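In the form predicted on its own, a lone chain appears below as structure tokens.
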Amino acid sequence: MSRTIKLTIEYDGTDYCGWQLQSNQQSVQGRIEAALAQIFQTAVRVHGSGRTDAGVHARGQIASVVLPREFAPDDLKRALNALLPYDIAVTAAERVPENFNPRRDALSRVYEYRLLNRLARSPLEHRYAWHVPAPLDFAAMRSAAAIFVGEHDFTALRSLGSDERTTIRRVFVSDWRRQEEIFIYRVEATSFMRHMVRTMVTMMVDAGRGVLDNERIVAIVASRDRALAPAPAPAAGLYLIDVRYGNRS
């Protein structure tokens, strides 16, 4: 029987410097192996899907564990949601075939970005959306987003000195909805290079303020200049949601 474990992991990533393990610094995958080595006694490593950058949360990061015994995937999951702190809890576990690699074998992940669009800040949305006093065009920013779709070299929306082999990414789905002054941007994609959903985002709302067009929008992705691209939007927006395996419905 096999010990590879997929899970399922939200966290509020507020307080940890990303999703990986760093040197001196707060990781939600430091603390989720942490918690595996209280109850196994021994070092056990976690593999994820991918990064998350510092401040990004996630509703749907996945993670896999090879177990150094037999132990029940839903006995695991209680036993870390008991020793994981408040903002990191196991949604789900389950046992999945020896070879799966949760990064290698995913199809596609989702991520969503919310905004705060009214004038006044809120305290309680501070930690997770982007406050955005200026009005905002929610038919242009629509309609930027739909330029994204398709297969595109993204290089000039990754952060500088970023290694990826290749910076092309075919991007699935990528539009906005409101929720009155809440406004949720949407994005699916074979895979994502650090800073890009982020700044995707920052011109999206320069859209949205008017201050790019399209023709401005498909002239910066085509450059492939980083230094034509805005700043990426705040990592407090920023939502893993899924990462799909075996199809994309």
Given for the second form:
Number of protein chains: 2
Amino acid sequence: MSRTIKLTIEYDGTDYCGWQLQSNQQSVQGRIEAALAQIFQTAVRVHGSGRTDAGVHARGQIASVVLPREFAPDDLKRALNALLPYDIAVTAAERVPENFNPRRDALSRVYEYRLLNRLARSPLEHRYAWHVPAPLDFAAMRSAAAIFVGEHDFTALRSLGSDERTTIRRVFVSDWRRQEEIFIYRVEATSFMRHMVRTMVTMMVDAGRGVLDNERIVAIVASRDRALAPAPAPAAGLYLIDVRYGNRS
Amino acid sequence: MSRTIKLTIEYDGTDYCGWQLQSNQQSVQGRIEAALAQIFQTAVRVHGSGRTDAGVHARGQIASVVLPREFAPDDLKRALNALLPYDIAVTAAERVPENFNPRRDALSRVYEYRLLNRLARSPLEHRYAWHVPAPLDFAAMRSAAAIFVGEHDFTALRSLGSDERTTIRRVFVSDWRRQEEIFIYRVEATSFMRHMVRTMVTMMVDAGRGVLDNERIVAIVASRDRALAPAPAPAAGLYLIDVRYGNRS
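Form predicted on its own done, so how does the form predicted together with another copy of the chain look?
Time for the whole complex; same chain goes first.
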């Protein structure tokens, strides 16, 4: 029986340097490895589906772990949740084939970005949404979002910080929905590069504010010039929602 | 021109002892009075529509303040939001008649209570919802909620801690809605006593878990005996949503 377990992880990224281990900083991966070491009394490595930056949240980060000895997935979930701090939780644990690789096997990733569009800042949304006080044209934002659908070279929209074999990505879904003052952007693609979603969000907000038109957005993407795109939107609004695999896992 | 200003206040109650001033503790009222003292260089008293307990949140707490000198309401809002910590914000400020009294003039208060009904705890809902892992019968909870509508003596459901001339309250709205794993209870009444909403929530959750039936809920209310009702639900799920006044303010 395979000892490889697929973990679904939710976290509030506010107090972390991000998913990935970094020396002398609190990472989500580091906290989970520390909890596993407590359970198994030996070092256990966790492999994530990809990094998330400091302050970025997750509802469905996926990671794999090869257990040093047999342990029922449901018991592992309970033991981890008892040991992890309140801002990290394992929401599912299931046995998968030994060769499961959460990064390489992923067919797509789904992110959401939340923003609050009203004059006053919100104490209850402070950690969870970007506060945009300027009036926004919601239809213009949806129209800009549609530009990103399909296969594009996203060089102009990414920051350096991860090695990429290619800068081409296929975007399956890119759209905004709205719940009164809260605007939620949902995007699904094969994968994302560093700051790519947050830079797309700034461009769409600029479209909503009327300072960037669709023609210009198309031109910026086509330029492959990072200097032409705006700065990424704040991390606090971004959520890794889901990582999708084939039927096997 | 009246110098009485009606403030609408949002706060994340997690790190406060509640709305009301208490010696040696951080209260929302205390923070607002400190900000007003900074602006006006003199002590300024704030009067709230009512208390909220430690950990309880507000989207629409109402307070009044009589300014020591003329100050435009919009400027006051901006100045306060610049001085207040991230977990307190003024979302509206408007001039009202001098005799406006946010507690006495209120016709009704609206509260909401959020709970998360799933097995795993949620890092993103940790401060904002009660985690109930047991399966809940949503229809049974709505049916129990309907019991509270109308005029009742709520002695059995309140904790001591505030002076009441009467323990009779008229409930206008009492119902649950649902967004997947999140259950939201909305209740509107003339006013509420301490722990009243949270005790109602525990009773309805007990109904949802199948351990308390409607007949028993009716009997507990009728008993006027605090010892028969269960403990109040956790503060983190409770929100003061709105305080309603007549047309004058």
